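Here we start with a single chain on its own, the form predicted on its own, put down as structure tokens.
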Amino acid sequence: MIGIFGGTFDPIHYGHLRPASEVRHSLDLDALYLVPAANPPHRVSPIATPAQRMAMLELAMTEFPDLKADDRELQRGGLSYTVDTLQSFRSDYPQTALVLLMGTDAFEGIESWHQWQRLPELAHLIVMQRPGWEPESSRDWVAERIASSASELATQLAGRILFYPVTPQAISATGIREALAAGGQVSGMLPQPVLDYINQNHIYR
């Protein structure tokens, strides 16, 4: 199985990296690609440039060599629609199960995404579940796709939804940016090479 985890990663931090690595190992994924968005349609434009965010992601991979950085959304340009990214991965891996990782907030708003109905047709959805959060399974399209275990995902190329508990990380990109702008300390929230790059290039200051 091939995993895909998208986001603005402005900047990449342990709140992204640790849960992704946890899922990668727990589900024994063949690979897990972190895909920075060029122009996210549901969020304000990132502060760091696409090149800076890709550079920070690649620096983070030195601490997390089990993860991979993928720049296809940056290369494609325009609005970064997940459906287009999954279609691109499906073209690369036509006979491999794909899994799209997302947080609970993203999953709750998924029905506002561009062509969201196509997402389960292209990949399984893995919702990284925080403690105390209960999935909304009253929606028909969710209830009929819920997988009870990760092993069910390997039996087909796409179409199932797995709610997967991960170790919570009380870290956010917004908090990091605000702390840096105020001259605060963010050590321990993101890999040191990423923080060094931010400081050297005066990002978020």
Ligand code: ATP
Given for the second form:
Amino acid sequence: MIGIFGGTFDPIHYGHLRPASEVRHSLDLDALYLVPAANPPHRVSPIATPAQRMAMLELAMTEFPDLKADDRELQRGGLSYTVDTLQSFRSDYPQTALVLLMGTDAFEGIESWHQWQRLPELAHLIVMQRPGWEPESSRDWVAERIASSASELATQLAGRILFYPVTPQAISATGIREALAAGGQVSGMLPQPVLDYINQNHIYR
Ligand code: ATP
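Having seen the form predicted on its own, please provide the structure of the form predicted together with adenosine-5'-triphosphate (ATP).
What follows is the entire complex, opening with the chain shown before.
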């Protein structure tokens, strides 16, 4: 199984890295790709440039060598639709189960995503618990796809939804950007090489 975890990563932090790493190991994924969005459709443009967000991901990987960074959305440019990204991974891995990771907040809004009905046709969805957000499984299309254990995902290439408890990390990129802009402390929320890079390049100040 190949994992795909999209985000703005403005900047990457332990709230992304630790849950992703936990999923990678507990589900024994063959690889887990972090895919930064060029322009995320539903939000204001990132502050850090695509090159800076990619550089921060690469720096974070030194502490998380079990994760990989993938720049296909940045290469593609324009609005980054997850459906296009999954289609692209599906072409690379025609016969391998794909799992799309997201936090509970992202899953909550998934029905506003471009061609969202195609997402479970292309991949399994793994919803990682995020502090302050309760998983919502009452929607019909969700209820009929719920997997009760990770082992169920291996039996098909796509189509199941797994709510996965990860160690909660009360960290957000917004919180980090706001703290940095106010001259506050963010150590412990993201890898030190990433923080050094932010400081050296005066991002978010
Ligand atoms: P922002 O505060 O700028 O909205 P963010 O911290 O939510 O950023 P994103 O890059 O927007 O980070 O999120 C990418 C993905 O990571 C989303 O699926 C989101 O749900 C998930 N995610 C972010 N932070 C956490 C966290 N602390 N725990 C679990 N999942 C998280």
